[in-house]
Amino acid sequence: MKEIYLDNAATTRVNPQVAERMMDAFSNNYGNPSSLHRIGMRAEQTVKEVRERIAKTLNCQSEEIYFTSGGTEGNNMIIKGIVENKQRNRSRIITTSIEHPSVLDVFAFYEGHHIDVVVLGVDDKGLIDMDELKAAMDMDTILVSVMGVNNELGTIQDLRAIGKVIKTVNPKCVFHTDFVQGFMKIPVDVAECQLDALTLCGHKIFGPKGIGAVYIKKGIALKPLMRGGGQEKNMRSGTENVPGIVGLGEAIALRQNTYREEITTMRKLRERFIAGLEATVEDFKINGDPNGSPYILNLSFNRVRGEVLLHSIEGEGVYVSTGSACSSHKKEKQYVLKAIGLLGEYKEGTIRISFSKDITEGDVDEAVAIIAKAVAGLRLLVKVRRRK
């Protein structure tokens, strides 16, 4: 059986090429980059050189750029970090209610800290209000934190705009950004976005998992999470995973001349994606951003459970997803959708498609006649059940 892997939100299969390198990495290249001599060096030129690979996407320099295990350590990296570092005896720090949970529930962790923590809304598309985002901003505001590109909608904020917003209120309050979703698929200029901090992982771009970045501003101060050896400037002690930098600088190196086009192709594929639903499907709703990601698509279907849906489709080849992989376990799995205001039935029917590189049209052909079919006969049987 074929299998249409429409789940690349939650990762991507790695590329064949960054595999290989990775493996050169473990057998040739495994040195440790805090070693005096020549193999340590070797493996310390290795980390050098994806550093600044990163800083020439992000448009910032290579020291400003320090490895993690992933996004959820990146993010936690930075907003402890920086409450950790705290000079007022009270502070503020925002967010949106659309975060990953990496950054929710560390702003949840600070209620009642003496931190007065600011949870803004979105609208239907998931985007923030920018006066309401003016309007929460203060003098003691040390943190903001927006997620670029929403990984359950796809939805991508203005973050040239947010910054403006912030630094005219405060220059001082750092601005951060989960850009898990957005690195290396919606270009990102630090610089004129004025964003002190990024966070970034490999495995969404054909990289490895276990393996991420952030980027943080020259001269804003936080207190490392792991202390230790002093490594990574002393900001993230520990010897550092030489094989997945690799990894990750071969995923970059393999999409930095093509991710601008891929865009358009991922957008024709999403618009025939929808295209086809429309025609075979009635009752369902699209949901985020229309100008959002193009690589992810959010769609919710009236008397459907999509749960069940995801299992049916997947028994025929297609792989997707009811949200984001790391809200599974979580009691409110669809707070999203919550926040966006989608209730009822259609909140219970949601699925996330997300494309790649790897899908063609005649995969999007198959996977939504698949859905379709799924579709109907899954309202038929709660048709029949209604009657019972």
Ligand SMILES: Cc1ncc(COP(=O)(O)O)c(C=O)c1O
Contents of the next structure:
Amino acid sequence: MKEIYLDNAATTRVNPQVAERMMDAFSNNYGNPSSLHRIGMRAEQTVKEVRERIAKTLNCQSEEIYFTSGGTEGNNMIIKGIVENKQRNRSRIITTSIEHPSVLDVFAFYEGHHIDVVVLGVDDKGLIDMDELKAAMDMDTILVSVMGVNNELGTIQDLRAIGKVIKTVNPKCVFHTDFVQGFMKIPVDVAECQLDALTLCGHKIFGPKGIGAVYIKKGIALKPLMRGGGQEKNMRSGTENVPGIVGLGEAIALRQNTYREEITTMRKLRERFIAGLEATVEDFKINGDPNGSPYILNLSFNRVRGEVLLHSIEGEGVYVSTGSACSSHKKEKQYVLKAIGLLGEYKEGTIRISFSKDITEGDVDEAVAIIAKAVAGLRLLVKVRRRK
Ligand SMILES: Cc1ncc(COP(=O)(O)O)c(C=O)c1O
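Please give the other form, namely the form predicted together with the ligand, since only the form predicted on its own has been shown so far.
Then the entire complex follows, led off by the chain already shown.
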């Protein structure tokens, strides 16, 4: 059976060239970057080159990049690092209601710890309100964390405008963005956005899982999460994951010259998907912002349960998700949909489609036909059951 993988926001297949480079690193570049001999220095040089590559894509200096084990660690490292380093008695931290759990749970952890935790709401598209942000900010605000691209809806926040608001009210406040779903998919310039910290990871861009990096602007003081051998300038102790870093570097190199054009291709695929559904399915909604990331399409079907639909089309080789993979184990699964005010049966019938460069127009047409058939079948079943 042909498989059409439309869950690329959860993770992507490792590019064969990335895997090849990693295999080579496992066998031939196996040194510890801290070792003083030639084999160690070779590994250190590789790590340096990838650091420089990441810095170039973000428009920062390579000394401002620190490797991590991925997005979750990066978000924890920044938020905890800033809060644990605070010098003042009263402080405030601000985020949004639709962040990834690796941000929201850390904020929730600090509630009641003599810290004022503010969670900003969003509108029906998933966008924050600049006036609300401005009103929430004060001179005691030490951190604002707003994700660049939402993992469930694809909503893109205006980081440049947010940075301006933050720095106008309190130039000392740290501005962080979780950019896991945006990195190498939509361009970002940390200087232009006045960002002090950014989180990225490898496995959303055809790189390996378990590798990521953070940008931390020079001069920003953080308490490290990991203490030990003092790697990463004491910010993240632990022997560097050299094969992972090689994989991340290769994944970036492979996208560097193409990802800006890929956006147009993704937009066309997304539009084709929507047009196909509109021609064949009734009673469904598109969630999020039409100007959001073209890589993500969040749909709600009335009178269908998302999870049932997911398994029904899985049987035909089409793979999607009901929300984010990371919240599928959590009790509160639909907090993002609640935050945008999606109610009732529509909320229950939500699936997330996420595209990649490997998806063709033919795949889109096939997936649409399979979804349309499954939705019709499931609705008929509900109708028959209700009649009984
Ligand atoms: C927006 C966002 N932030 C953070 C993460 C966590 O990244 P990782 O899986 O590398 O820990 C994810 C992963 O799905 C994500 O989508």
